[in-house]
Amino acid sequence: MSIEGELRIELQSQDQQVRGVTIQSSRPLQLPSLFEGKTPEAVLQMIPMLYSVCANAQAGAAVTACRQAMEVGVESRVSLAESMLILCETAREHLWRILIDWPGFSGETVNRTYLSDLPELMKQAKCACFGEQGEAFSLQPTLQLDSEGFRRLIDILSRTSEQAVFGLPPGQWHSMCDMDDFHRWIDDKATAPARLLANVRDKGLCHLGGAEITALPDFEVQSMDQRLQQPDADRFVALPEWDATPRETSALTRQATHPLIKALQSDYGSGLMTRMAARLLELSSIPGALIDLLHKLMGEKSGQQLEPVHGTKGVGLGIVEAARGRLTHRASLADGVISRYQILAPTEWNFHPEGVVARGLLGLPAGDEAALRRQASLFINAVDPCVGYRLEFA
């Protein structure tokens, strides 16, 4: 078992149908207590080593929390560059899932040709923003932008997405709003993802896991700050609810306003087809979003300071949209060192014992264990935990 722990998901069946779902986590949610008594600088060094999954999102949330707690300002151009790195990471994480996991669900082999550029992508992105010796996500990093180098990375993401995922430019796929166009793209079966979606549709799995659950809403930073100050904060981090209700935070909730997702939800609810399309849609949007951020960064004057958000003195809150959902870090300082550190990850929202995964797995047909395992795995993959999981049957 890795340091990140794992999820144990047990399906209880009766009358050839899943009637109960138990989700247990061995994730080390008290790991942030290791930061107590350490300086913010030391914590920022430790975060990427302890949290290797979405390490840039973790580092981004951490540095924002520490800057606010210390009342340290940072250039707005630095903040834009850090946002670009997190968005690059989101694209890479989506590509890993789509290119490595998805082929197996339709009986295809992984085409490793398209994976060759991904392992070094984040290292190259950091170098293009902060130089070879620069440190991203430090308290006050120095921007050393290589705009042409970053454009080349955007081209890599765009080309990989076009050739391996969409069969057409990502921006063109993102502009798809019509269900007929979407199904024609599936029917062409030009790429492995299209063939998997055809398989999902043709086997009647589009509605699979379509139980409704409310999205985690946008909220004032102070609201989350106050919630994490409560006496039951540790329980909240382990079993988070908002307004006493389990919530979802994912690519689907982020893409919910897109016309294609609205149309898919009208036909299939929040089922498997809608969720898989939402991941594709988010991936298709990222090259264009990165170009926009790069242009904004290049047009921004140096020296402008981004003031920290002031809430409780000595406390900072970093909230980042990571690949799998909203990630929150909260840092409390006393006498220059961390007195308390809290992390609330998207896995705890989405894999809550009464959350979107638990509800989505209820009611699956259980007459054939092999078929049940495949369908459950498809749905779990579509929601996507940040750690490994064991699927068991009772």
Given for the second form:
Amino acid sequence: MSIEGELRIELQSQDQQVRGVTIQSSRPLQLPSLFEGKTPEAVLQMIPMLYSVCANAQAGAAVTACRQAMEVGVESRVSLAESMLILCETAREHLWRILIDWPGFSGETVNRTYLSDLPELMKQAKCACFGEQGEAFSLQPTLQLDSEGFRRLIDILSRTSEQAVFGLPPGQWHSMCDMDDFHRWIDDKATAPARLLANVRDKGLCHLGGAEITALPDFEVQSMDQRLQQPDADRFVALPEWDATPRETSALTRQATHPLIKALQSDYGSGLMTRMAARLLELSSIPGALIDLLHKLMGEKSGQQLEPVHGTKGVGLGIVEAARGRLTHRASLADGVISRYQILAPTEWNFHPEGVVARGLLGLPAGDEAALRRQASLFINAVDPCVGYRLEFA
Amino acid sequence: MCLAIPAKVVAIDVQGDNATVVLGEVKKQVSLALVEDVSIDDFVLIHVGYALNKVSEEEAERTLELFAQAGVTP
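Now that the form predicted alone has been shown, please provide the structure of the form predicted together with its partner chain.
So here's everything in the complex, that chain up top.
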């Protein structure tokens, strides 16, 4: 088995339509067992090394779980800075997908100019919050805020998003609520993402994959805690369902209440156009959200402590909205070391064998295998697994 | 799960766009679009066909050791 594993997605066709979808995962879900017997401090060092793609979201969920299990409080400004880092990472992940994957779908090449500021972005963001030697996402880090430094990073995100994605300031794009404005933006074809959306629309693919959404609700932390204590918890982590239903957690479920997404859903359901627009919308919201968080942080009194959250004694849950959806970590402590560690990642929700991807791929036209591969890839990319996938046809 | 795997760079194409990396016994082609200044013998974290960032040899070894402890090896 490869270290990172993969998703195998098989499409079974009959009468020129996809009639069956099988999704199998070889992702190494046993990895968290590695943390058992280790101290929380050791685990917090290991997590970003192992889970290095969304390392900040993973570390944020882990540190929240460990603090809660240890009943350790944290300064409110630290908590705000950690939220800023996770949001910054979400923007970077969205930009990577939009700037690297999307051009290929419309026959364009990747423009590396726009990517040049992104590789160092998270390192610089951590440095702006916790200093050169500071340890972000440790149990009780010391904030060393360089507000001007962080503001410059927001400017980089904003500028990259404007030049490479929106063709206008992201905040202005985010305020777009009207379908006419949205189609006008597509028609201008000023950026590669706009051209891809024009391509999707002009080829009649807006409804593609538009199965009904069953969003993962805002559950009570205690409910998830109880679910992860059940004897079948390992199966739940591999094949999660909520209220006996596979659920979706993604940029689309997070942006579902925005007027533009409501309008798009009314026209195209949760199809490809709505999904791609939701990712753009989330990206467009982040520079403004980061500025708000930075102002809040700067206005917050130093030393103000957040009380430790009390739940089950010796158990902590960290729940974070990562780029691809909601991420849950649960840490159980006994005698100062981790006795059990569980991670439930968004890919397991969204790529459940009967989940949103499986249902969305059902019914795709299968007369032309090359066209089917392209359409299925577009849809899978729009939901966005955090692991490679292999598409097969039967 | 968002795992990225450390691998050693053994070749880089003329344009500097792609590299060949070695992971255990396996050689893979990865894009260098997301990293700057990569040289042969550097270690990079790879994920779905892309090198994400450079890591030191020590960090790469420590990470691979952790994966091995969990029973997952290249």
